[in-house]
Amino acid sequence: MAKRPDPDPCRPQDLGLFEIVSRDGAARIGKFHTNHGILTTPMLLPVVNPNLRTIEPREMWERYGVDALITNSYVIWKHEKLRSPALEKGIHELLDFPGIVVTDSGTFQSYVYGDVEVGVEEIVSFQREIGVDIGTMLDVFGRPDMGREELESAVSETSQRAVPSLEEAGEQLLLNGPIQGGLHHDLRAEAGGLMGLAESEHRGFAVHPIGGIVPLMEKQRYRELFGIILASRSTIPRNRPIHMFGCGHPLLFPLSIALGVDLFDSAAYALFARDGRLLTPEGTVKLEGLREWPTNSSALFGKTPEQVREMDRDERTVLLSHHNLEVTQAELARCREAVRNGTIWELAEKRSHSSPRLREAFLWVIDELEELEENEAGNALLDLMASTNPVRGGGEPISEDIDSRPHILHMMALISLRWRLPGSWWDGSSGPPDRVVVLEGKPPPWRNTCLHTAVEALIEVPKSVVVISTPVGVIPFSFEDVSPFCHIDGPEAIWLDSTDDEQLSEDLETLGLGGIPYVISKPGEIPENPLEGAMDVRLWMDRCSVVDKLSVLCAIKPSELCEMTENMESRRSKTDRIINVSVGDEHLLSPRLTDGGISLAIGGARKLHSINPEPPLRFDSSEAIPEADHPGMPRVLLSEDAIPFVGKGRNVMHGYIEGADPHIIPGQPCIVVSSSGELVAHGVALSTALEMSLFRKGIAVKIRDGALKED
């Protein structure tokens, strides 16, 4: 095996910065910059006991690709045989680990033993002196069984220690700012706000661990655990990683990551091994009684459970520790890949069936996600849903929880909020609709299985609203090629079942179609010859599709879009799908064949910009933003320094944004403007407006085309 090279330090100006490189709602793959390399998240920090190393740190680096580990600075400080060499040679040489070293401060020891002997500033100073990359302040542990007053005191005392700890950390030591508060969501949110605002001369906290949760995990109180994550996340600054202190079981990774957790740490890989237990993505298995391995690893390959049981205890512990660490790393890799391809929620959904307690917690999160009440958990979940790209390619596996996936909830919410009835009908008439035609009984692609029936219905009664019944609800026909609706993957029976009358009425009411007579139509055979007027109907439907998608995804008033597309022309693919939309000789946009979304061209960006040519409010503005269903094309206000580069097609980087519309959706189109309102470029947002106001590194908008290019 080739030796892994030592990491390079980050640039001095990047120290402590966090950037997002990929995301799926609140879940994110990030890069955290330190003096001993880049920490890629989500990641586990294996706990290394400096007195008892089951797996050597150097082997973690070389064999398992572990970029960072965590050890206890209080244990090193307390034992002279560790303290002296740590001060003399540094923590990295003491552990023989070239990567990122994170340290705890003794807070957990105070929970276990009742007190610690070190002072608040003394332990931070010690971590700085031994060359720790990310240290931890000495916070006050908040047990779940503590009374309200005790927990309030813990939050308050931790907050009072924050600034002195940051000042003691100096310029090079990055510091963890733990979030306490027990089971009280309001205290967790208060702690997140207080710790998020704390700053010294050099910086604020770099990472925010959620503390006081080990007792909950020990008793599998997962519903309370995830409630704490949500409450804490509601106020923690978005540009800082969130760390679950003491959590290291693979079973909890997917849902935690889906809710916004970036880092984990645990000694479970070694502790469970010592107890003769194996970690798996679905739970924990005892070695005793096993005849075959329920999950495999390179550590166990070629060995039987019986052979492992016959080993000396120390040898067996080391072997099982290797297995547990390998399984843990593999599950995190699986989670990161799920974030990249937009399936982290599906993975969390699958894992929820592995444990009754986890399933209870997952269903609680779903209930909270659907209700979105105005509380700490509801605020965090609203942010999660709003930051989720509602349009995505690939298959959408059917399950009992499919209609509660955040991207589907987001898309349905946007349609119910922004979709409107046509301003006029294909035959030139106007007025309210005469009926609703519900198409059911056919699977997608509906342009092949149902289009003829939709056209026939409109020819028969021009003032008809055609909708499609899907397993996740009723959608207007305009969205027939939009994923996830058109890519739901399941047995044929899901399309054959008749629509439930009560649910259908509720769905139509949500779309603003309540009280309008409706008929259910089951498409039959495609006629050999098109009906008279079919082409006029098709052209009208094409225009409705463009208007409806821009209205729903880009928040533009349908009346303004109708005016913009009045003389639109389209170019179609060999499969009879629109691929380009133009007005005159100007290319405006292209409906994407992969997911049904919209890709703007520079001509379309100019026309949409002309509807609302003013710049958005600056981040520091106190002016209130009026509420509106269609606030207009999302805009990003670029700083003057970046205009020459972005105007020629370069991406918009964090740190060069002075304002942004709050309804920006990651993954959807936006336009970039100057302070005078001039169009600079257009592209796809990769961040929310709140994130644009906080992040200082990474790409904020992926530019499709600059508006200031020289001809």
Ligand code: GUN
Second form
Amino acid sequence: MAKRPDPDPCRPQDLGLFEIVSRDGAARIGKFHTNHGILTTPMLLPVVNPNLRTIEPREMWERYGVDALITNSYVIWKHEKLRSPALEKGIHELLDFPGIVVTDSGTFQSYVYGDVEVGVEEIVSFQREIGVDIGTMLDVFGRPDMGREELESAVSETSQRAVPSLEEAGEQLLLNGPIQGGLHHDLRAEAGGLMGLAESEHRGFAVHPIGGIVPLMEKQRYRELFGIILASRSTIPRNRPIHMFGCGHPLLFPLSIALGVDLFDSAAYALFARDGRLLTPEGTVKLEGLREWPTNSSALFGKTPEQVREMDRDERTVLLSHHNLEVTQAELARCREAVRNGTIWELAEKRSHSSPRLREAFLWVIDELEELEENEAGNALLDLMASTNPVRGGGEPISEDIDSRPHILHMMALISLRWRLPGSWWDGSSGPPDRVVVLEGKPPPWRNTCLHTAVEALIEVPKSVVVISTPVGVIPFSFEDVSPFCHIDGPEAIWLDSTDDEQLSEDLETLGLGGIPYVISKPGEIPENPLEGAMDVRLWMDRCSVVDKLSVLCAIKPSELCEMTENMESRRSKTDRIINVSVGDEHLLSPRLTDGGISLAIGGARKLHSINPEPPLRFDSSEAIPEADHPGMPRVLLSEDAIPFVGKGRNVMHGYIEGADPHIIPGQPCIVVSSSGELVAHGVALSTALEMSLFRKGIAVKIRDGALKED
Ligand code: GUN
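Swap state to the form predicted together with the ligand from the form predicted on its own:
Zooming out: every chain and molecule, the one shown earlier first.
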């Protein structure tokens, strides 16, 4: 096999920067820039014990494509036979590893064995001297069983050591700033804030590991573990990777990643192997008693459990370590792919059924996600939901937890906040509705199965609000082609069940339709001849759907949209779906056929911009942003020097943004404006406003069209 080449160092100006290249809510595919290559996250740093290398680091690099590993600088510092060669040749040569070397500082040893005799600055300078890429300061381990006072002191002592450690690290050594605080969510959030702000003249911390959690994982106290992740994440700066110190069981990867974890590290692959245990994505299995392999790997291929049991102990440990590392890597690859295709939550949901303790934790998380209380975990989950693109292509498999998926909760929350009754009805009348018609009993595509019933109902009583009952709740008919709703995938029976009366009343209340008489309609056969007046009704419904989607997804006031669409025309596809919406000669937008979302055109961007031509507030402004259900088209305020590029259609890069509306949704349209309020471009946001204020690398807005192109 061809030798894997050594990595290229990052550009000097990128050292320590983290960028997001793909995301699914809080989960992100990141690139972290170091002097020994660019690390793709989420990933696991295999722990290498410098005294006992079960798998050679070189083999990790060559065979498993491991880009980064973690070892312990304290162990190297303490053992003369490691310390001198490390100082002489550097850590990369000592380990024979060309990739990124991360080191820990001895804190964990102090937890296991009592005090360590190394100084705070001393261990950082040692890591710098041996050429580590990402070192760790000497934090104070906060055990979960410690009292509040002791934990407060662990947080405060760790934060007092932060700046001296960063100063000692200098310019080239990147540092981990661990977050302690035990089980106390407020202390975790406080630690995240303090460590996030700490800075030397060169830089702040590059990565924030969540510490003190090993005892929880050992006892499978997963509910508390995920609570801690959320509380810590509520204040850790978004532009820094989050690392779960000592977590390496594949079972925990999907939910941790879905909640925003970027890095893992663990010796589990080797420790479990020594114990004769195999890792699988669903849990751990003992070699003893196995007749066949529950999961396969190239390490086990061609061998039977019996043959492996008969091996010499050391040989068996090495073999099982290889298997465990392979399984770990494969599950991480699967998670990364799930982030890329928007299914990380679904994977976490699936994995939650692998262990009762994990299930308990998952159910706790979704309860919190539905409640969104005003506390640290609630804040982190609100941010997670708000950063999740509510519209997505692909199937939406039914499950008992389907209505707690963050993108569905987000979509439902947006509809309930921003959807409004039509300003006027198809027959030109106005005023409150006479009734609600609930379409029930038919699967999507509803434009094929239910449209005739909707039209019929509107002809019969023009002031009717037509809604569809779906397994995730009631939606206005305008959203009939919006995914996830129209792609819910399940057995026929899910469409046949009648909606529970109480649930229906609750859903109608949420839509602002409480108190209006409703009828349930089960669509029947499609009539052969179109009904009289059907065309007028259809045109009015088309207009409603444009108004409803723009008000819900882009936060534009429905009254403004009614005016804008007064004379709209639409072009239809052969399958009778709207493909272009124009006013006069101007193409405004196209509903996306794949997911029912909106593709804005430059004409539409100009019109929506003209409704709200002021630029958004700058990030450093202290002015309060007034709260509104429809604050207008989300805007990004671009730096002066980027205007010529973005105006011609280039993407907006992080680092060139001076302000952004807080209601920007990743995956949804936004416009880019100058400080004088001029429209520069329009595109799709890839980041939240908070991220735009913090990140310095990567694409923030994918531009669809520039507004300053010369013809
Ligand atoms: N390894 C596992 N937990 C911890 C921790 O809390 N701090 C450090 N530095 N290393 C760890």
